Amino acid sequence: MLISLYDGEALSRLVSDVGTGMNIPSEYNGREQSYLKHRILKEYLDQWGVKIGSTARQGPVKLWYVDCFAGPWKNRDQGLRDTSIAIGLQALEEAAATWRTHGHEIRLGAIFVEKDRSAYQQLQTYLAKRSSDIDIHPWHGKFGDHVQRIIDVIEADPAFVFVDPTGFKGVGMHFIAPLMRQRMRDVLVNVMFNDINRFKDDPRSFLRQQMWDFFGLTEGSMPSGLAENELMALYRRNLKRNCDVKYAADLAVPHPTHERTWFRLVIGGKHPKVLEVFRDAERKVIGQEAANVRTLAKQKAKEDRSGQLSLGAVVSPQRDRWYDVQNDLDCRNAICALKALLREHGRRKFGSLWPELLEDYHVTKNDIARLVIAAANDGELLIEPERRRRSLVRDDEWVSINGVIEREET
């Protein structure tokens, strides 16, 4: 049954309600890629806050959320629920509530930097109305101009740094680096891939300089003609080298209606748990939720073109093909890479293997464990100590090519 599309906002809410039961806030209509980005942010922050908050068992701790390009940008919800501002504050409060119920002392702090005056005024108005015990610092100006001020305020406290620009100007890696020198610091960078891809080979000198700064290049020039994965590998390498992070990984947020990348989110941190949480969030949001989000977005785009709305149920797949194709390929590549590492270095503890693979491939820790167990069942690998029935591999267990265990990691 088809009816005339006379009330776009009301009907878009209707479309959101007839999918697989997952409602997408109407504020994200037309910007579903931002919804997926914010879902990744929320999933990661929730785990980060609880994990870092656990240090309160050893004494009082203060957690910081630092939003370097706060906005709000293109928000449509008057309460700013569709912004990283609200998501960050809520994640801090929920983490603190978790540990406070056990009698542990957690204090909270947040810093929001925004250079656009109009957006900054919206930010101030929102924060002034929000009741919270968070120590909040809203600052007007460029991110780079406030780096030392951020350092002075958060000192050596744990901090999650969110870098979500509207482009790539003013996002030099040399601004991020000083914020990552302390322990217990994670950074999530939104690489605006659609913009980067347009201008990465532009010969104009000011754009070349902006690219060098963004990719953390200190000498030589930006390599030309790099494909998407090569660009992101370059960014991750330089993030690790320049910003004192041991682990870095990225994921692709697809365009809601086309089969191409819109954002690339890059995580950096000092503990392998960073990778595990990030890849689990990727599987949940990009691998599962995105199927419904993109199905609804494509249907709405079709209805906008035709001027008519179908009232039939929107049936979304349980998995997103975009993710599954990449995950299937990377599972095959990851087990080959794991075997190559074992052939080169001899047996390794599982806890030293999976982080290296999660950096380069869109797989989870559980994926790697499943692949290792399957290879062991086929007689290709050996897991020590041996068990008759095995459903998991512990970090302290040894993995080797079957029959090759004479070399051990140092």
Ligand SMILES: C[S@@+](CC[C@H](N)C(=O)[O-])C[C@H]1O[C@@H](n2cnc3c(N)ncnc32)[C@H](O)[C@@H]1O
Given for the second form:
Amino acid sequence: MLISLYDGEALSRLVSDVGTGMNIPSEYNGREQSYLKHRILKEYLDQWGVKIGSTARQGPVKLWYVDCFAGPWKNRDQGLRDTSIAIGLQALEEAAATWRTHGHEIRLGAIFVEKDRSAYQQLQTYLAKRSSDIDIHPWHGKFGDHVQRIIDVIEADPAFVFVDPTGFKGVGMHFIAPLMRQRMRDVLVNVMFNDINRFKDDPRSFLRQQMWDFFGLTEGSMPSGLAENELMALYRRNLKRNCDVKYAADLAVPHPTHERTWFRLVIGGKHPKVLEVFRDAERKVIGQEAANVRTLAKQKAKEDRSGQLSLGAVVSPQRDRWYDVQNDLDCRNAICALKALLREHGRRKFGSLWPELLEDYHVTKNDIARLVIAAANDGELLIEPERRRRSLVRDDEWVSINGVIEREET
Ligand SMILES: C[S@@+](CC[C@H](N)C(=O)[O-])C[C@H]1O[C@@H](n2cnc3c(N)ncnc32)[C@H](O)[C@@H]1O
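Starting from the form predicted on its own above, please write out the structure of the form predicted in complex with this ligand.
After this comes the whole thing, all chains and molecules, with the earlier chain placed first.
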């Protein structure tokens, strides 16, 4: 049997055949980075919807999905399945269904802003055909011009704000800030690392201004020559400072066929749970699923070059080291940082330790718990109250350096 890797259905069957459980829709062939972005969006939004939807137990609630750079863009599916538009609406509906079956009142709203006229028309046509009980507002124009309108419509309701531009123009942090003032607001920003990296040190004044706006600088000039991690740390720091965001973290979406970053997705929110959900999504999508996605993309690229099929390599996807290498390194860095915090500040509750580490390192809450338990078993750390054969650490349990009388956290 001759199977072309351009044939998405056959490709999906192949992927299922290798027992990964993964099913990459053919619409994403050649833009696998968007598939990974959409997988993170979906994983995060599903958890967000269910978590925020749980407030319906205290009274009626309305959840908003705000897609500030909506598209559709480079979609191949007529039903827009391969867009953030369909993914966002579906996540809202699923969250509402979960709580409605328990008898709670939950209403839904969505705002889509799109600048390009023909994309906007496609968006309108799609939304007009899609039956839904969501209060939907599609708006034509620039995100920055619609910020006040968004605020007026969503008022103080919980909202997930998605900022997914094609570059960095029109994405000033001062546009995001007013949307984050209320409680229960999460923002996911796609930092187009490819573009930023190309232009971050460009001396032309209009680009200096765009960088200044994008990174939310308020004084001085954009530092030059920043490496990838430094750039992202700057973005996260300013997101927290300018946008009422207490917690911020980012992850790298790799290029499908090369060992370099394509996107950086940054999450910001007001509760440490934001970090836990985000790092779990990173582990699942970038740590596990991306291996298959990238193996297939590399295979297809190889076939494109040679004009020959090589099914053997497809049926045995390699383990992708992209995430594993970073996670291994960051586990070591995180436990060192944790010990340094304990030495500096005395004993701390576990619940006040892990969020700080998840912001800076590509590790999950479970990773931190495992590392703390291992260090306690080795006699380096103490977890109180002490327990024999511990398999988890609760947020309200104390962690300290063993053998040292520590000050309590204030
Ligand atoms: C990367 S695409 C969005 C993809 C979409 N979020 C998804 O994941 O399916 C960015 C979109 O933003 C639109 N756009 C560009 N500048 C804009 C602006 N200032 N305001 C609103 N939309 C803009 C582009 O026309 C394009 O459709």
